[in-house]
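The data below hold one chain only, encoded as structure tokens and taken in the form predicted on its own.
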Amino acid sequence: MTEMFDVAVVGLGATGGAAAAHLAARGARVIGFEASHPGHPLSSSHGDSRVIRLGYFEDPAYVPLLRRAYRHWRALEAEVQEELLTITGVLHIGAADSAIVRGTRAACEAHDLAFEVLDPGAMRRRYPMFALHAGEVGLIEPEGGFLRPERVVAAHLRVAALAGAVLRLGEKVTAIEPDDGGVTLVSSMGRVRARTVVVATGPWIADLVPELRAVAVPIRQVVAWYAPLDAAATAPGRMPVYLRDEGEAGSYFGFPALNGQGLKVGRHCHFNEPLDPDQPNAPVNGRDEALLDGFMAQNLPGVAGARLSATTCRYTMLPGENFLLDRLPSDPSIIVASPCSGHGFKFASVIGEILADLALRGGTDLPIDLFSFAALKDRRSAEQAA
């Protein structure tokens, strides 16, 4: 007789790994599949650091989920006895009415979060490593910081395995066949039965959920690391993680010098270049380097030296840059998880809880209406009409 699992999880990166951990911790019979290895170079769960922040300029509706995510991150740290989340503060730089500064302030005020607006004089005194241009201010959110993505994914999978989850690495699921009794997963190694499946395959989401083929768009992202010229000024205890709003020129994110790797920086969505997820990432080129070199020279003068390295990764963009966490309308035994659009990693711990709720209870008490298929359809229609 074929073994029946309660839940199968396809994709064991940040999202799928968290889902497997939460499901197994609740006593569910879980099997997880990963086509490669967790945190592999073509995934979206590598690169040593990810921003985490509470004052969410994108939409204040995310803040309650972030509060819960912080609690889950600390609980996971306690369970695996390893530091995963480091608080440095997050400094938001831009014009006072810029999307990042204005939106962060609104989210902080709406949810009673600590923040401080710094005028040019205060910025020079407190954070002299950052150049401030005409009309710009700083807004520091003290509770922000960074996560260690490779450690996070490994920690969730360790917790899942210790709770009894079966994890199959290097095994690709090629088809999902739903029926009245659940789903059959067809993989490179055979067939597996489960009552419910969570699909969390990042850039490959449309391979198993064809409804997303024209909606979930993988794009190329580039990040680079620069030699710190002042080790004291750029250490995590002195320099915060930062976001910088350049208006029409886009927004950037950056980190203090971590683990001897240098100062990491990237522009959100980079050049918005779609990619084929089955092909190797295109190498970093002169245009990529010129963009990031110019940003660092202009905005961190005196502390950022020569570029040490640069690499590519992937975002999977959805309309409105929101998440998708919902049952497939045509078949509720298939749960689709695409919490990406370049800002999802920080939520992984609470998204694992949400996916466990959807799989085992059929719904969740957490606020996820923004992440439904219906909301996605509305956002896509709005974008097409614009």
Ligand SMILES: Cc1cc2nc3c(=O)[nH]c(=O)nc-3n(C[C@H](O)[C@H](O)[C@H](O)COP(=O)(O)OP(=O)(O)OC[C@H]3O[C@@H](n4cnc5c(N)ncnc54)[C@H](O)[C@@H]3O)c2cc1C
Given for the second form:
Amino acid sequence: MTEMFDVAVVGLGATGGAAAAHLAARGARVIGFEASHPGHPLSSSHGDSRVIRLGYFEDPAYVPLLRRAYRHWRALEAEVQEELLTITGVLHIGAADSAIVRGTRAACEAHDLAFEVLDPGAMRRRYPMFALHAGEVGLIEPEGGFLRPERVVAAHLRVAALAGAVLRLGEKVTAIEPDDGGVTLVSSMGRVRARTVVVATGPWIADLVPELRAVAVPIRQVVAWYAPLDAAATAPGRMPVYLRDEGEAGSYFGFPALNGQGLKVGRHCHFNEPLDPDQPNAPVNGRDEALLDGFMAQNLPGVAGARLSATTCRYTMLPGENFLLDRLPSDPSIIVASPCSGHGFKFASVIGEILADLALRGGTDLPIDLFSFAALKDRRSAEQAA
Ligand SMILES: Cc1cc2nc3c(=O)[nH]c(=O)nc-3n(C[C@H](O)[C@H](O)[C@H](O)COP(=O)(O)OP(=O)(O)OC[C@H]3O[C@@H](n4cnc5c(N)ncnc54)[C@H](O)[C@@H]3O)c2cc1C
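What I would like now is the form predicted together with the named molecule, since the data block earlier showed the form predicted on its own; can you produce it?
What follows is the entire complex, opening with the chain shown before.
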């Protein structure tokens, strides 16, 4: 007789790994599939560091989820006995009325989070490594910091495996066939039955969820690392993680020097270049390098030296730069998880809990209305009308 799993998880990056860990910890019979290896370079869950912050400028409605994510990150660290989340503070730089500074301030005030606005004099004294341009201020949120993506993915999968999850690496799911009793997953190695499936396939989400074709758009992202000219000034204990709002020129994120790898920087959405997830990423080119070199020379002068390396990564963008975490309206045994839009990593620990709730209880008490198919449809219509 064919074995019946409670839940199958397809894709074992940040999202699927967290889902597998939460599901297995609750005693569910779980099977996970990963087409390649977790955190591989064509996925979205690699690259040494991810920003985490509580005062969410994008929408204060995310804050309760973030508080819960922080608790899960600390619990995961205790379980695997490894540092995954490092607090450095996150410094938000921009005009006082820029989306990032104004929005972070609003989220901090709405949720009673610690923050401090730093005028140019205070910025020079406290964070002299950052150049400040006319009209700009700093806003430091002390509870922010960074996560280690490769360690996080490995930690969730270790926890899942120890709790009994079956993890099949190097096995691609090619089709999901729903029926009255659940779903059959067709993979490169055979067929597997499960009551419910969580599809968390990042840039490939539309392969198994055709409803998302033309809605979930994988785009190319580039990040680079620069030699720190002053080791003391760029160490994580001294230099915070930062976001910089450059208005119409976009927003940038950057990190202190970690593990001797240099100062990492990227522009959110880079040049917004759509890509075919089945093709290799286009290599880093002169235009990519010029953008990031120019940013570092202008904004961290005297602190950042030569570019050491640069690499590509992938965002999967959804309308409104939001997430999708919901049952497929046409088939509730299929749960779709697309929490990227370039900012999903920090939520992965709580998203694992949400996906386990959806799979095992059919719903969750956590506030996820923002991430439904209905909300996605509204945002898409609003974007098309604009
Ligand atoms: C450069 C960069 C910087 C970022 N910075 C931040 C940040 O600072 N803070 C933040 O919170 N977020 C950030 N993000 C976003 C965050 O990293 C993503 O939201 C997150 O990694 C998404 O993880 P995922 O598991 O959904 O997707 P992925 O990591 O892409 O995992 C999907 C997995 O599914 C597998 N798969 C695909 N198809 C199949 C199939 N048919 N069968 C089996 N397996 C399959 C793939 O091989 C892949 O491993 C950043 C992203 C990038 C690229």
